[in-house]
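Next comes just one chain, in structure tokens: the form predicted alone.
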Amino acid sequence: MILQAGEGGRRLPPGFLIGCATAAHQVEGRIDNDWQQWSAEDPSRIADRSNASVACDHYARYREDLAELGAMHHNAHRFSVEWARVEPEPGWFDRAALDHYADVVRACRAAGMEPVVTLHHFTMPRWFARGGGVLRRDAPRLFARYASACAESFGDDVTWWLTINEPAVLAVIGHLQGRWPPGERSLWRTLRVLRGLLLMHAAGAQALHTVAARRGRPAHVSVAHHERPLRPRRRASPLDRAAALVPNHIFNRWFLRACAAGRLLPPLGDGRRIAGLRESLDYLGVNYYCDDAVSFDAASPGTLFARQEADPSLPHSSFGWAIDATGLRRALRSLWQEFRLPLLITENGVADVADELRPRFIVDHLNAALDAVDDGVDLRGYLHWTAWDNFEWAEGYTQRFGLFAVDPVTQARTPKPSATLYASICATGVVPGHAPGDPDPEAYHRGAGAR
């Protein structure tokens, strides 16, 4: 059955951004940068050897995808500019990518939606890769220059900016598990990169924040924080709590309250200030999927002891993620609490084959969401993950979040039941009703079949 937006329901707050959320390399196609030479260099890391060389072809049909969710009453669309497009050389910007990029704000608030433009989602150009990336002395000089060309080609037109998306996944699944490039398994190297992403983090905030002030125009400027608390899967257990307390604080927190005290705090830094730093957050990005649960492991130094996993007695997605919407409820008052700061759900949603978690996840998300604010929490918006079946990095093409499916051949764009649900939403501004904190857990365990 597919709910409907109507009686009953919950109204989302006046101004309220409601919309999809995507990322260059798995949406554009036709990218040269340092994921696609991962990819085509062993094929075998990716789930099912495929690559991103032709992903959703949204490069070339940005406009009539855009038309159709702006069709869809979207109020606002998350995007990513790829870097190794506009800076495909060092030093040398591609003026017809820039343009490129100005067209897309354009068709987004053609399209009566609000542009929020992530600068980087986790890919960069190779020379960049080549030169040592993230840990590269000059990083954070050249991503301030990479976001100062971005701001004075199409930065009067947009207002929400997002410097990095998940420091703290980047970090772990490239540098700790080595899922990622550039295939690292180094703990050491890992909190280097955590560090080095915040300094980039500072650079590119005070260059977005620059241009808008010399050009008289707003910038909200935050990250794209991944949210993913980790819970002792024993409460009881000392050292259960002890796992999860380390790792949560430096992969949860260690980022955000090192940019509200300006400062590179330990244990990853001495201290010292950074320039911009305090002042890089306007707003938080929060992105948050799931809960993990955290038992002590005493054979696993390499993760500060700590084995994370899916809560089992929640339902879980086709992805393995445990689905509780009552933890983004938590994770929203625990940030709002802790940092003050307005919160924009940057991406919250699903991985579900055949579209039967979808809906109900939606739904108790946003009512969960609405269940902060009644919490007291500045919520600003949801955007959900996302728009397309898409490449999802080491997954490839086999899981889907998306509220349309994508033919790989023709590129026809099917949308599912929850888009047609979403779409409702966003007409009318109502989110089907349930009891506040009380999602249907049934409706998951029906659809279970899909993982």
Ligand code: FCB
The other form holds:
Amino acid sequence: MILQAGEGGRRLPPGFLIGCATAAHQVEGRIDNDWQQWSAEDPSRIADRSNASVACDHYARYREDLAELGAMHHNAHRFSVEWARVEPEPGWFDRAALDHYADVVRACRAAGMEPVVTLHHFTMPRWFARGGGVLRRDAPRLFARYASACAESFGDDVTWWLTINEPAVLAVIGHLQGRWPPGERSLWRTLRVLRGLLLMHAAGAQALHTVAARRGRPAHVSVAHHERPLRPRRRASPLDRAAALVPNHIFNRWFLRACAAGRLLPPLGDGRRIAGLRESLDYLGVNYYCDDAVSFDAASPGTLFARQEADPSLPHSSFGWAIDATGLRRALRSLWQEFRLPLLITENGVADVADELRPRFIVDHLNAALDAVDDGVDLRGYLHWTAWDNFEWAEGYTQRFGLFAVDPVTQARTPKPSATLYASICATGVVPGHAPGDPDPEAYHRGAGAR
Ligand code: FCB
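Counterpart to the form predicted alone, namely the form predicted together with the ligand:
Time for the whole complex; same chain goes first.
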């Protein structure tokens, strides 16, 4: 039961992790990986023809950046390690890059923040991509070798690990929609990639556990699962219901059920047992942004006849994603009821250029998270996406998810009103019932307008 804390505020559970989530390619700058190649080869692949050459220059500025988040009372911070930096040539590990991430971990701790470390957040070394990427036969072995190198180098100070960020998103956008590298449009390849990512996750998790056990260290390992429930657009329509069923299973549940079973489950596998898979989740990382509506589309066999869109009856972010905090509570309950693993919200946030939606979004979603805790869900923390406006993949810099604005020329960081509100929640451990000084509550209900 959550204690009520004055003026309708609610207290976060003791030990609750609260902070921000980031990803290397989106903030660090100066990385040579498959994504850099993708945007350089054809700038029109990125909405504003930009790239992540500079991004937030966080690779150089991490000390000040992390100190600032600590000063704003965050007690946790999620970041990703860039594989292409750590292993620029196959089998050659760059000591300076590993030392850098060791120092990032130290800087988190010095700022009072528990590090949550992702090993793979969408990007990969070019040499790995050239050899077939996720579908290489040796992908699990190579990923495990990289995971071991990280665990050996800076794992003694890390307890919370994520092997792979959003396997299903990577598979769908890169291999079905063709909007991210390698730009494929094949359902068959999408399913094979999802299976390949599962094998990499199992091998990576096993490597992290092995190194931690040998060094007598605790390691909580998981995947950052993107939960985006697909609901029939018209509940009464059997066709819409049928169209939502299989994509919903494959996108939202197949990977996690395979982990729980320790097997390559149908329809993407033959039931074969996979070493390390069953022990690969100590908790569940949950990235939640919204639910989507699905309708039957006879013209779209390539997506299994499913047309996916934001629920038109809800307000939308500037990205066009639906906003409905009750969806977060439902998502957490559903994952808890099925998997009975402690949950950590590893991403949740809103694209909002003017910061007019974000204050209320944060308050509503934290309240929804606390509702889930009241429902009995074992929720360990909330990591907001994200700290700084950054390179948002195919959207470039057009979508802004940050608590801080970043000047592209001077790199000056400016806290938005939502950053100050979030800092006061982190400092007091109390979530208000409504967003104080909400500039325009009506704006929230209108939404920021779909793209
Ligand atoms: C998630 C990604 C993250 C960011 C947010 C907006 O799917 O994990 O890198 O792009 O969406």
